[in-house]
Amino acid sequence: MTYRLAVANEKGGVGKTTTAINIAGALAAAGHDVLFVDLDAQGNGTVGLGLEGSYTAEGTSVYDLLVDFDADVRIGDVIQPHEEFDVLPSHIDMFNAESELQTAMRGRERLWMAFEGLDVGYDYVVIDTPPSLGLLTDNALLACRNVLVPALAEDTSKHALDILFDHFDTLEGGYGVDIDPVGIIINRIEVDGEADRMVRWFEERFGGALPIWNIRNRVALKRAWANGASIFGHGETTDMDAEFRRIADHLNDRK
């Protein structure tokens, strides 16, 4: 059975896309069939995987899949191969998707419905969401129900996480579903007292209820991005590889 995971935080700049790509890479490196979905209109995940041509290409895209209810577009029509895992790329037209979905029938459930037509047996689907709590993020949360939350070791994360978890409660009440946070990733940790203080805050706030993983700043992760791959497809090792593998193992245990 496919395990779907949304990587979400309403705050931008928290390493969400890097997290999603490297988790997909870790799962694929462990032998799983993975689909990476870029639901962010900015297309950072698409470009970061070397598929920038798809972002502006003519023809059917994820935008049509979500917005054009009468076009008979199936999710398999817009999935593309990548050397590590399959990719459902974003498209520049996705900037119009939020407003289109506002007035669409079942506008928050379109991705959920699209997955019902997926005829490939992926082990995992990993979705990179926009840095906002709009209808595209809601589509990901309702389609997945499992959420991995990336954050930074800084005070602004406190307010952002309060908003995010309140939003989970709202969706649960409105749709009668369970939105399940599966863990928190603290990204781009620097070696300084402020970061150490915030890491302790995360442990005190969430440590008893959710697993927490610490990802430190590593140039190798940036070089992998520049080469259109996760750290596992890039061929350069870093001490953070093991942390991403631990996340993948945790997801596998939950599957």
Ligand SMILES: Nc1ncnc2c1ncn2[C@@H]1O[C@H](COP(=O)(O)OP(=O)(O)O)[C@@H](O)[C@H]1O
Given for the second form:
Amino acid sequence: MTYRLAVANEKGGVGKTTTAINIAGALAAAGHDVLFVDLDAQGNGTVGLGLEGSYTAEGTSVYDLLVDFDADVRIGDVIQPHEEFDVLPSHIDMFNAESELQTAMRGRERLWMAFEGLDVGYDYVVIDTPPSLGLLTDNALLACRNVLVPALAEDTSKHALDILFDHFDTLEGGYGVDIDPVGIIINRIEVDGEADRMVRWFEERFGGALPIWNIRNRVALKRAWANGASIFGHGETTDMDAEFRRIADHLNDRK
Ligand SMILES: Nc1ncnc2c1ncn2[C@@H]1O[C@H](COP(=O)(O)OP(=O)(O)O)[C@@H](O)[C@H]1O
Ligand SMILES: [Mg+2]
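Please could you give me the other form, the form predicted in complex with the ligand, since above is the form predicted on its own?
Next comes the full complex, this chain leading.
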């Protein structure tokens, strides 16, 4: 069985791409077959992982897979290899995908349907999502049903998470599915009283109901990304390795 995980928060800059890459890297380092999917039209994950050529290449892409449903594009046709895991890269055309999917039949279920055509048996699929609650994020949520939520240790996170969890309810009502939050990653934690206060808020609000992981602000995460890899592929050890491994272990327990 493939376990599919969406990494989502409509707020930008909270670490969706960073955590998605490093969770994919931690799972791959533990010996699992992993597919990383970049559903953000900006393609930060794609370019970061060294696939900038795919992002602008002519020919079929994830855009065709989602929008041009009759074109007989299969998911395996657009997957690219990377040294740690396989990647379904984003494409610059994805900027037009939201509006096209708006009027398309089953426009929020395209990725879900696409996975039915995947014949490679990945252990895990990790999907990075755009900073919005549009149709692309909905495609990821409906394809996965399991969602990991990165958030900053800032007051703005409270409002962002209210909106996100309300959106899960809306999708559940509309599609008759369970959208399961898997846990919260408090990301870019700084050593200061404000961050401590917010970490306590997260624990009071979600502790007990959901696991909470703490990722500190670490330049090693940026360095790995700049080198086209997760911290596990980059080979620079940081004190955050263990926390990403804990997340991977938790996913493995749920699988
Ligand atoms: N734990 C961290 N430590 C240091 N820098 C981080 C960390 N998490 C994210 N960043 C940086 O913050 C910026 C936003 O992160 P990103 O993963 O792109 O967020 P999102 O995908 O939610 O927009 C990037 O420049 C990234 O390198
Ligand atoms: Mg991103």
